[in-house]
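In the form predicted alone, a lone chain appears below as structure tokens.
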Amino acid sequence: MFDDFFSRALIAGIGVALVAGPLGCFIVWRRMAYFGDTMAHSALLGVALALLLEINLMIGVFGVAVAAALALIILQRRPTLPVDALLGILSHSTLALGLVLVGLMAWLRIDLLSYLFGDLLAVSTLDIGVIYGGGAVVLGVLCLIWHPLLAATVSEELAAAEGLKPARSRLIFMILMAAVIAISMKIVGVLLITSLLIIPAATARRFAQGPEQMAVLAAGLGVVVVVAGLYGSLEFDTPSGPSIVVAALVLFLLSLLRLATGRPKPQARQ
């Protein structure tokens, strides 16, 4: 019989991989792999932000992942630089800004490496609450979104012509990525969170006929790699957040392997 620690890092780590598959089959699709890592690294700034004004961390962590997606928007309205440049400046400043203002609150005993790489093992029942709570508004609003999202993702111009609003869908998109940064910061920390977006949805891709069948294929490949990187963590004594990263690459791997041996399968069109 499992520990109560083991069994609601288990119970939370699902639910974390349940949220990021279908999201992170657009990051594919849209390749806002670099976007999301800029989101993710401006987490720590807001929990540094959060532990100074004495906020709640996911609150804190939320609102500076919008504001650095409203300001990347704002700052590609003014062509004066490429957006992997304007990527590239907002990801390592805010991740630098937020490890200065964790160093000089020297009255506090942060645990840097925790936040950084994730502490799925230290989750509590509140925090899993707030996982399936937040995770089933992230994919109910994913689903109310899905049609105009999915065909701006084929082609913006379109999409407008067809009157789908796709800045409206894009910005909805920011808001909720920023919003599972924020609910599984916990799991696998600031510095791993895009590769649990990517990578099952990357697995997936190879094998789906179709966008929803990707979605619920990355889904299930999310849970699968959670799993595997819990019992791999407990059985070799290794941290929990990057165990699941490289449970999540080893099936890659064997994806690659298997249509490297076998038949190819036909892509979907994304």
The other form holds:
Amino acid sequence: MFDDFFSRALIAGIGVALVAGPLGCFIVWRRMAYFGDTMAHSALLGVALALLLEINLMIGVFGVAVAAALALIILQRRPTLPVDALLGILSHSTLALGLVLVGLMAWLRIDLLSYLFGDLLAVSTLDIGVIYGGGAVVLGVLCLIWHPLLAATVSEELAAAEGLKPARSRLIFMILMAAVIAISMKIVGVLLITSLLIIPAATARRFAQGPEQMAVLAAGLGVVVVVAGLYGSLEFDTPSGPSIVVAALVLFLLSLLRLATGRPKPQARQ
Amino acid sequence: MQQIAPDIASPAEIEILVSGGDLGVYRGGKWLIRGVDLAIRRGEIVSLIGPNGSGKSTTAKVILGNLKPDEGNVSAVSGLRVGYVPQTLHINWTLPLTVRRLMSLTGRHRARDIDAALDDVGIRHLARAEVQHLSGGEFQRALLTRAIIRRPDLLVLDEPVQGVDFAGEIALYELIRDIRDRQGCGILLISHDLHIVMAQTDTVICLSGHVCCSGTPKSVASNPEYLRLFGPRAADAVAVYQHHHDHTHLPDGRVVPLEAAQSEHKSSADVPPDGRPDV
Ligand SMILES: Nc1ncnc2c1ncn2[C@@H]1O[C@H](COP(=O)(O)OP(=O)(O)OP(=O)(O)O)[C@@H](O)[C@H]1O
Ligand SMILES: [Mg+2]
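Mind sharing the form predicted together with its partner chain? What's above is the form predicted alone.
First the chain shown before, then all remaining chains and molecules of the complex.
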């Protein structure tokens, strides 16, 4: 089953979606979408460095994403610029640096588009192993820090006062985000990773009654979206990342329809 | 846990839960607070009063360890269990969170205990409501419940009854006192309601960037610094409240204000402690 490129992509994609859903919920709750975007954009720099140093791509991406997150935390501590400006600068400069570096390495034949938008053909059996192994670790750690992280998401002040060490959970959470970016890059591409994190979570919000339920729903919706997107990608010969995001968008729009019909019907008054 | 009646035991014998000495916080080119001394003992209600911007919340954050003081230091007994109601808390609407789930935010509790605590504060009927949909006073009640259900050693309440209705305000202060009596915790209370502060607390600290005066409610109320800060009418706070102070105890030990108990006489068995007749 693993010898067929499409099955490999499908299995890898499902693994990625299962991890991205719960993590994406926290990104939505903590309003960190642009933070995630910035980390993801730095991934291309990670690819370039990994090729240059001849190390594993995912390790390169993970390292650079963690470095970007740490840089952001440090820059935020000294209020030099508003956060959105900082994010904009870091997001685009790391992306540009990555592109320039890849361009400079003319001796390597690199298909840039496959890194930017994901590529069905790029997933190897080894990648599947890394995705499921890494994904299991990410989900395990997320379960361990779930309660303190959720408390810190509601209020860092409250969590700190009641002894839950919010700064530590926040840092661990960022490392988890970097890991998810690293393992999902081949499927979705660095430009669109954040949408795989956010859109299923945002869709799940309308149906969820509690945070835990929302996380499980987001994982499930993510799987649906990835499967639909990959089949679309195969069918129409489109890059996998954008196809998955379009599928996610369609599902999100459908959930809005459900919202519209969820209103009470106007009752005739006597 | 040892039960302590604060008016019997002498303060020196009672364990100090947390204390701050000579606390100073310097931000944005000025001292927000300076030279603040304070100690909270088990079973004691210490209240912080002072005008807006006088550093009450800042002091509370320093005591909680959320804010590092630039001067002085805070020492707390090890393993101190804290319950905190911050002055402001905004919960992002994208987070689906019911009142019941909010109760176990920083620790797990049995469903039975949660129900009982929600009952005590008069919001049992809101257990399944989303916190973002609560009214201001309801949300404040939920935050208070969340803090007390932890059975903390130290409760830090920063304007805990803001926006709570008239009858509910008195009932909740009675509840806070009752929890102190039953659980023997120490309480740091920030409030603008001088009447309540003077009648319900053991030690009053009057802040204005520094400690203007502190001591028993009576001694503070007659202190010229206090009168200068709050105006001459503030002196009546002690007398006025004691004059009107009137409540009754239900058979199960709950306390309700007298008017509420009378209007609910027909069904006194299930009067919520907030005394709202239409629940
Ligand atoms: N980070 C900061 N930088 C500069 N000034 C600050 C900072 N935090 C608080 N302040 C100022 O410190 C003062 C004390 O604030 P604090 O919140 O402790 O007041 P408060 O006594 O709780 O007031 P209120 O009754 O309005 O709640 C205020 O004047 C506030 O503007
Ligand atoms: Mg305040």
